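One chain comes next, on its own, written as structure tokens: the form predicted alone.
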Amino acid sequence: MKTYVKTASAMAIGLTAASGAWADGHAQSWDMPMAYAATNYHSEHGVIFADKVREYTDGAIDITVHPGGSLFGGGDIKRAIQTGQVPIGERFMSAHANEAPLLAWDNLPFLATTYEDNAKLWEAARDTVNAQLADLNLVALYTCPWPGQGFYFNKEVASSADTQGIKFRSYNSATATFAEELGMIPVQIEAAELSQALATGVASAFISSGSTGYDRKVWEHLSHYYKVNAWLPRNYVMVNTQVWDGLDDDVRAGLQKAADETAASCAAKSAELSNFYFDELAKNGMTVEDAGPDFLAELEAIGAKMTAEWLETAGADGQAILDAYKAN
């Protein structure tokens, strides 16, 4: 595992933070960026958390969600809490993989495509994955699942005899290499840039769950879904953790307690939504419908390929979570 280094000014910022937030008795009012659409249920949920986390601290901690990349741009928001410029944020899990490749543990296709068995594949991921994110000075309070991942294009596509050549949006190594491996050329964009890199056509193409398409009314510039359902990858709420370690008992509990609950309804919504953006799609026009069994098939050859590489650059702690998940 990667071992996180902070600087001086970054330990006295997070540790500034930690100390004023309540030892002085006051409510400490915390910033809390989110990457996707105050719309999206996972920033909904980000809304939910702070309710309840108001509610458990007794008022000691007062967050303030900033969805959209509002405050800070998605790919910024790790920096931004690892470093104490924030003491709290959201981020999907596996962006973090090029840094540290244990973090792909949810994009591992078709291992775990159903929500009780990526609950599952979660459980057996949780305290390695912790182990990981202390030595990047993070503590996660909370994960949620996308629903499936599946191919937007502005075609049919029935094999990678139909990918070749075409801009595919990728939003971590994962998809960057389903997109090379079908001949695609990817272009790092974030959610809240999708929009616009569609209409420009920076990007016709990109692998993701119905509620992407859904939060950026992509039948506005794409016409076919394909549902594979390779995945369902995880977002997570993360702390500081300086701000963290420096929270009363109390405090901690009720963050906790607050997050264990947040996670629970947001992984129920995200169930409940999934049928919900496959009829949306449709309704506003688009084909929605399963990958053909040829470009499935290729699709799960390059699912093997990308686990055995994984499973490379993971080392032992990652053939520990997929042991641990088998075993169960």
Contents of the next structure:
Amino acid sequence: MKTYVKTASAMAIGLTAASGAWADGHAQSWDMPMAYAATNYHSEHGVIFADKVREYTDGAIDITVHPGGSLFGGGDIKRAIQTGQVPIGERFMSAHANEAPLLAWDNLPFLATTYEDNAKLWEAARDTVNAQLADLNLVALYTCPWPGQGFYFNKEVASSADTQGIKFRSYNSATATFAEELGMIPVQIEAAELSQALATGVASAFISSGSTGYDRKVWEHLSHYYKVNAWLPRNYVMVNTQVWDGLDDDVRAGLQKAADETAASCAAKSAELSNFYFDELAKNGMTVEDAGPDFLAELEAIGAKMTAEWLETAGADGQAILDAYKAN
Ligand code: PCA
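Moving on from the form predicted alone, kindly provide the form predicted together with pyroglutamic acid (PCA) as a structure.
Following is the full complex, with the preceding chain placed first.
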């Protein structure tokens, strides 16, 4: 209750100006913080989305994209939207699993490792995830997958015998668990801070897609990428629930149309770019290869344990997602 009151009063302060502008028939200007590099396809799709929104709402909503954590750092974006400091923003969904374990639905190792399966998994999860987000005062407009996740190191790694004691950049609690299971020391760092963390030795390994390694030019510090393809996690663009509910039906429909089209285009771009990123890592001197059988077997065993742990925390809703996915 206390949290609700706090949220409601912050909302009143933060959003009056925007709502008033709309009541007068003028455009609402929305700042949209995004967490990842301006040149990343997620951020580029934020701009595509903003253009479509202007078009489909007849200029009623004018979104300005702020990529790279420039308006709010990645870790602060969700809170800023929940409390009405900004109406809309984008972030990595499973980064919010510490607050709502269900949101790690797309972080389950080796469950859905192709774009097609990943789309099926999102369909299976969508309603449950949206209900969870409603509890957090959020409405998801669209989600978009990252390419498959693999491991970056500064040396050859054949098994966990080679990973003991390594400082590992994690991006959520699941990846911290993964690191610990491999004898590494996790430290949570934003993608925007990654190059600096590698340069200063705060971390010397991490899990991510080829995309983030490319964005952050990690070949300057690291030598090996293992294409584990453990999962394809998603970013999501979310709106504050009161803002969403306060819009005219037409405007909401325009936003949703823009969101649906952007989702399809963003997922296609992710798939299209996934091999390009590997090529770029290799061109810049990294060894890019599949994980060896010993390492992979260990990762699979850890993955099974992580899935079991997730089911304990996500409960019946989590099981329902898995059942719906497997039924299709
Ligand atoms: N890049 C983001 C999240 C997943 C990914 O591929 C990151 O490393 O922070």
